[in-house]
Every structure is written in structure tokens, then in C-alpha cells.
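First, one chain by itself: the form predicted on its own, in C-alpha cells.
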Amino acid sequence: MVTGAGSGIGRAIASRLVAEGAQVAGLDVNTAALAALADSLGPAFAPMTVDVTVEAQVAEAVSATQHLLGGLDLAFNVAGAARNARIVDMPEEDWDFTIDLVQKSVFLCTKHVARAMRAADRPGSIVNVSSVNARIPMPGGSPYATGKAGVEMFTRNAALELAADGIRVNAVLPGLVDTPLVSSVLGDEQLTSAYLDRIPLGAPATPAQVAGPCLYLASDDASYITGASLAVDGGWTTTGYPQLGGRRD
């Protein structure tokens, strides 16, 4: 199960389990953009018009996806978007939209995906997407990088709950990705520049490059890893030390 299947990162997961044989339900609020992807997809891909931020939703989600893919054995909670202000300026329902999306709907969605794992007794392996925002403060961007912050701590507890189920819970931290959601600085030329001047490997990622490390910490490969955040940001988190040692040319 994925949510934010219909664009961007969430897309990349989707199309990438699909792509290595597996059966997979797309949650998200874009119909036309999910319709788009089964379109590609084909038959193993079950779309699901869903707001994760609704607790009944969630839980109707959960169960149609058992009963449509006869299992569920892996989640990954990447929907997210956000409404920016800064403190003084922030409107309250735009900072509960953000909050709500960014760390309600992984709670909500963890909650009710571990209750039919563990009811079903069958192991299995939960991605939150979080952000590296969760660890460097974004002016304009307090309820963003709050409920990120938020989802790093979650995944850890998750982790710690859940291990005696079978369950694996880790998060993987992306830096700039050429998504939508951040369209409106990467058609700045100016504010591109400065990003890139943080990021060691000069480009952003792509959604692909996200979807990777997603899929492995999912995988048997990671199955003695849980509680983990893997930073996926070029390298970015390890910059803002002066260069002592003078530039590489």
C-alpha cells in the first residue's frame, strides 16, 4: 500500500513495486492522477481515492486492500504537501492542514496497517517518508518541518512497538526532489542555485533515486533494520562547514 501514489515520489514507489512483480494498492486524494497511473500500470495496480487524514478512510483503505491483494505485506506513507507562513503570519487551519497531512496521516496509516499485519500474523515492513526538514528548519515552512520532525520520532516508536510483531518501521529523509511539490523553486533559477550550492552532488534527486532506498529498507535485504532514518539528500546534511581546505575544482 502507498500513499501519495499519484504524483511525485509516491508515484516512483508504485511504479517501481509493480515493476519488480508486485500487487499494489495507490491511495491518494487525485482521482484523475491515479486513474492516470492504473492506466500504466495495468492490472496490479488498484487504485484508491483516499484521504489519509480521515481515520475511517484509512481504516476502509487497510481492509479493501487485504481483500483485493489477499494480503498486506508492505506500506509506505509518503503523502504529503504543505501550507506555508511564517509563525506570526500562520493562519491555524493552514498549519492543522500541513500537520494533518504530514504526521496524522502516518500515524493513521501505521495504526491501522500493524493492526491487520499483526491480526493476520504475517511480518511486514513499514517506509515513512519524512524529510530532511526534519532536521534543518525551513523559514516560512515551522508546520512542514515540525510534522516531519515528528514522523522521524514516530518511526522510531513505531519501531520499538512493533518489533515483537514482526514489523519493521524506518524513514527515509529526502532533501531537494524534483517533484511538484517544490516546482516553485526549481522554476527559480536564483533559489536553485542557492539549493544546489548545499547539495555535495549538484542536482536534486529525482523521484526514481527516492524510491529506491524506500524499496530496500522494505526489502529482505533490510531485514535486521528498523527504528532507522536514511538520509537521501545528495549529501546535503553533511554541508555548512566552511571550506577550510579551499574548493575542488
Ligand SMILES: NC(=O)c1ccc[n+]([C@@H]2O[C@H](COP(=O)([O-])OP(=O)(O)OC[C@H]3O[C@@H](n4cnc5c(N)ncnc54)[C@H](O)[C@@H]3O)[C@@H](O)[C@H]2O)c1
The other form holds:
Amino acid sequence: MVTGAGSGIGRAIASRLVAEGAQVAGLDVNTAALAALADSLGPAFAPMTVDVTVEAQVAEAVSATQHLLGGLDLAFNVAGAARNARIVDMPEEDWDFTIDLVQKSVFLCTKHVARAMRAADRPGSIVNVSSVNARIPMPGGSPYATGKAGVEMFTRNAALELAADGIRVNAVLPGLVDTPLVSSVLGDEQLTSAYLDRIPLGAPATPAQVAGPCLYLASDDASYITGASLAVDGGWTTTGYPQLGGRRD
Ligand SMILES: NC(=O)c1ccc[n+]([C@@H]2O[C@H](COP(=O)([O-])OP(=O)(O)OC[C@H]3O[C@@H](n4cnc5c(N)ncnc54)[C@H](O)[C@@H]3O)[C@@H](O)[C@H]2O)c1
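Return the form predicted in complex with the ligand of this protein as a structure block, the form predicted on its own having already been given.
Everything in the complex follows now, all chains and molecules, and the chain you saw is the first one.
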């Protein structure tokens, strides 16, 4: 099961899973994007229009995945977006929107996926997509960064609680990834250059470069890894946040 499968990193994970022979349930609010992906991936991909911030919809999607695909072994909690504003200007509803989407959705999906795996006595693996912003604050991004930090800790808490059921839970912390989420950054040459000043590998990641590490953590090659956070950031967290508007030479 992959949330946010309609675009970017979620789409890359779903595509890679299908290429590896898995059957995939793709959850997203964007029905048209799911339909387009279903056209290209074929019958191994089951599109499901779901808002991952709504518990009843998540519970139904997990149950539908089990029935449709005959079981549930891996879950990738990827869906995310943010409403950004400086703290002093942040409307309460924008804070709630971002925290619900970034953080609560990971709790809801983990809860129902783990329940299903436990009920089926079928151990599995969950990968949560956090962000380098779990560790690096972002001007105007307080709910996003706070939510992503929460995802990192939630991952450790879930790993602790679910180990007895044979369920591993890990997090990936991407840096700058070339997806529609950051099109305003990557569409601006100066801004991109300011970011790249802080990314030692000198380029944004492709969605596939993030999907690979997500699949690794989900796989049996990572069978002794749980509660871990893997930065997939081109080295960004070895430096710091870009001086927006004041590039270093
Ligand atoms: N792109 C980056 O630079 C970057 C960096 C760090 C972390 N991330 C994280 O990676 C994840 C994927 O981001 P992306 O860059 O692929 O973005 P994206 O915008 O390309 O894809 C996000 C997908 O989530 C879906 N979505 C949004 N709200 C939803 C909801 N309520 N229910 C179900 N689906 C919903 C969107 O429709 C979209 O298809 C997010 O959690 C994001 O915070 C991205």
C-alpha cells in the first residue's frame, strides 16, 4: 500500500514495486493522477481515492487492499503537502491542515495497517516518508517541520510497539526531490542555486533515488533494521539550511 501514489515519490515507489513484481494499492486524493498511473502500470496497480487524514477512509482502504490483493505486507506512508506562513501570520486552520496531513495521516495509516497485519498474523514492514525538515527548520514551514519531526519520533515509537508483532517501521528523510511539491523552488534558478549550495552532491534527487532506499528499508535485506531514520539528502544535513536571498560564494 502506497499513499500519495498519484505523484512524485509515491508514484516512483508504486512504479518500482510493480516493476519488482508486487501488487500495489495506490491511495491518493487525486483520482485523475491515479487513473493515469493505473493506465501505465496495468492490473498490478489498484487505484483508491482516499483522503489519508480521514480515519474511516484509511480503515476502508486498508480493508479493501487486503480483500483485493489477498493480503498486506508493505506500507509506504508518503502523502504530504504543506501550507506555509510565518508563525505570526499562520492561520490556525493552515496549521491544522498541515499537521493533519503530514503527521496524523502517518498515525492513522500505521494504526490500521498494523491492525490488519496483526489480525492476519502476517508480519510486515512500514516506511514513513519524513523530511530533512525533521531536523532543519524552514522559514515559514513551522507546521511542516514540526510534523515531519513528529513522524521521525512516531516511527521510533511504532517500531518499539510493533516489534513484538514482527512489524518493522522505519523512516526516510528526503532532502530536495524533483517533484511537483517543490516546483516553485526548482522553477527559480536563483532559489535552486541557493539550495544546491547546501547540497554536497550538487543536484536534487529524482523520485526514483528516494524510492530505492524506501524499498530497501521495506525489504528483507533490512530485516534487522527498525526505528531507523535514513537521510536521503545528497549530504544536505551535513551542511545546513540555505541562506535564502544571501548566497555564499
Ligand atoms: N519533494 C521534496 O523535495 C520532498 C522533500 C522531503 C520530503 N518530501 C515528502 O515526500 C512526500 C511526497 O512528496 P512529493 O514531493 O512526492 O509530493 P507530490 O506533491 O509530488 O505528491 C504528493 C501526493 O500526495 C497526495 N496527497 C495530498 N494530500 C493527500 C491526502 N489528504 N490524502 C491522500 N493523498 C494526498 C497528492 O495528491 C500527491 O499526489 C511528502 O510527504 C513530502 O512532504 C518531499
